[in-house]
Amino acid sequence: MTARDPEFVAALRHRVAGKVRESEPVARFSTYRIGGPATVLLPARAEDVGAALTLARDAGVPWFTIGLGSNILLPDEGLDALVIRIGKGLDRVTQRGESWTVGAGLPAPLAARRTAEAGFGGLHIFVGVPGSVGGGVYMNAGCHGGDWAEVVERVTVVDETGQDTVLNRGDIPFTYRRSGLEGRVVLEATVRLRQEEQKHLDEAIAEMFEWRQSGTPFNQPCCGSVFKNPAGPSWKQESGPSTAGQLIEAAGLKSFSVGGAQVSPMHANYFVNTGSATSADVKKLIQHVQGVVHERFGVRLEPEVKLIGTRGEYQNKE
């Protein structure tokens, strides 16, 4: 059975309070604006997620969660997996001193602004990142020298048995761009932030937002950074190109295109959808760039973008 099966869809609608959409183009939930049809659940509450996971397990149906859809490339043919779109209904924000609990469905830029406007720093670095809190924690997203692992105190997750579990920071094996939370769905995260001068936070947010607008293809469909920087956050060498973007640019690949997918003329580690890009186009572009950079510099770039298969599986598992 797949999530497209009418019997499964009927059973799902019976169990959840949220909306269930059939043959929904998942491109609309992706910052790349790429992806075919799927059965999509829009949970109205956290309990909907556990109920859907349990039903999927019992029916042998694969599942896949999505937030704002950044850092992923969805398949052109759509998904046989149930797509659980974490958004409204799981976006609450509460504060207790320096600890803030933020729902997985809250957009990270909104979390950044809300906490910064209250005089707290730590999440403010995510002001220009087009992702959700849940996706950020799950992928340990990072930017401007920081990541989610630096601020997380505990995370509430649910597994396919429908069981909620609260994991403390020490129980989560965070590494560079990974959390180790595979097989579970993030429902909310509690982070410890630091009080800072409002003027400093306002200036930092304005500077980072301006960098995003002027230094990245801010208003074009893309996934964010396509490749991890070599050897983790930085590649130790004395001179020459070091980041993924610098290596791609030095290889002369800015503006190079495959079909509707293009290496951004603005930032070489961003591949943009110029309007007609398919998942196949992006994959071919990734392979071409990897090949040229490896030939020129002896460096094998590793994708940061997650390539998703029709059953919701990560095709570039580490």
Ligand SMILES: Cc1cc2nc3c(=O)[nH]c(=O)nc-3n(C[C@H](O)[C@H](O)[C@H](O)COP(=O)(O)OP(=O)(O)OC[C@H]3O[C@@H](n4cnc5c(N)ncnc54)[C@H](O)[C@@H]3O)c2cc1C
Second form
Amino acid sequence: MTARDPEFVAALRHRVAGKVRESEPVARFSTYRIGGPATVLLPARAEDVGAALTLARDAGVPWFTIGLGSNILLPDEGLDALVIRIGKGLDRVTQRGESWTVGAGLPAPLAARRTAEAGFGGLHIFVGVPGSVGGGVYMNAGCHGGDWAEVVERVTVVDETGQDTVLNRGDIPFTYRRSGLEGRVVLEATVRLRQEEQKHLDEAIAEMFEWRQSGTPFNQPCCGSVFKNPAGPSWKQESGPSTAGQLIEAAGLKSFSVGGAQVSPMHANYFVNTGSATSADVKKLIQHVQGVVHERFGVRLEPEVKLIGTRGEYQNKE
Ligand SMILES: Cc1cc2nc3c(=O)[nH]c(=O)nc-3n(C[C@H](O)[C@H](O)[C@H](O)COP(=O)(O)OP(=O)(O)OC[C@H]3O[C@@H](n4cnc5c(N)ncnc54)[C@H](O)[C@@H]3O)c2cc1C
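Let me have the form predicted in complex with this ligand next, following on from the form predicted on its own.
Now the full complex is given, and it begins with the chain already shown.
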């Protein structure tokens, strides 16, 4: 059975309070604006996620979680998997002293602003990272020298048993851009923040924004960094070529395109959809860039963007 099966869709609608959309173009849930139709669940509450996962398991239907779709390349053919889109309904924020609990569906830039406006630093660095809290934790997203692993105290997840589990920081094997939370859906995260002087936070946010604006093609669909940096985080690194972007630029590939996918003329580690890009175009561009960089510098670039197959499977090797 697949998630497109009318029987599965009917059973799902019966179990959840959220909306179930059939043949929904998933391109609208990806910042690349690429991806064909799928059955999509928009959970209205955390319980919907557990119910959907157990139903999918029992029916033998694969599933895939999407947050704000800012780090994924979805298939042109669409998905046979059930797509669970975590957003509104799982976006509450609560605070107890320095401990903040943020829902997985909350956009990270909003979490950054809300906590910073209350005088707390730690999440403020994510003000320009256009993902969700859940996607950030799952990816261990990071920037400006920090990442989610640094602030997380505990994370509530649910798996195919439908049961919520609270994982303490020490139980989560965070590494560079990875949490090890495969097979689970993040429902919320509790982070420990630090009280900081408001002026300092405002200045830091303004500086980060300026840095982002000057180097990000915000006016074109893209998914941020396509490749991991071979040597880890790179912010404000002075010499090169050593980061993925520097290597691609030094290989003369800025503005190189395949179909509607182009290496951004602004930032070589960002590939943009110039309007008509398909998933196949982006994959071909990735392969071409990997080949040229390997030939020129002997470095094998590994995609940071998650390449997703029609059953919701990851096509990148981890
Ligand atoms: C302009 C731009 C700038 C960016 N800058 C940065 C940056 O500086 N640093 C950085 O690290 N990233 C950056 N990114 C990439 C991206 O924003 C982050 O990786 C982000 O955290 C992904 O969150 P998301 O909600 O969009 O996840 P998605 O793209 O929706 O999903 C990414 C992965 O997380 C999984 N996932 C999503 N939500 C959940 C959940 N609730 N539970 C379990 N798994 C989940 C998905 O299944 C998928 O495997 C940038 C992207 C863009 C477009």
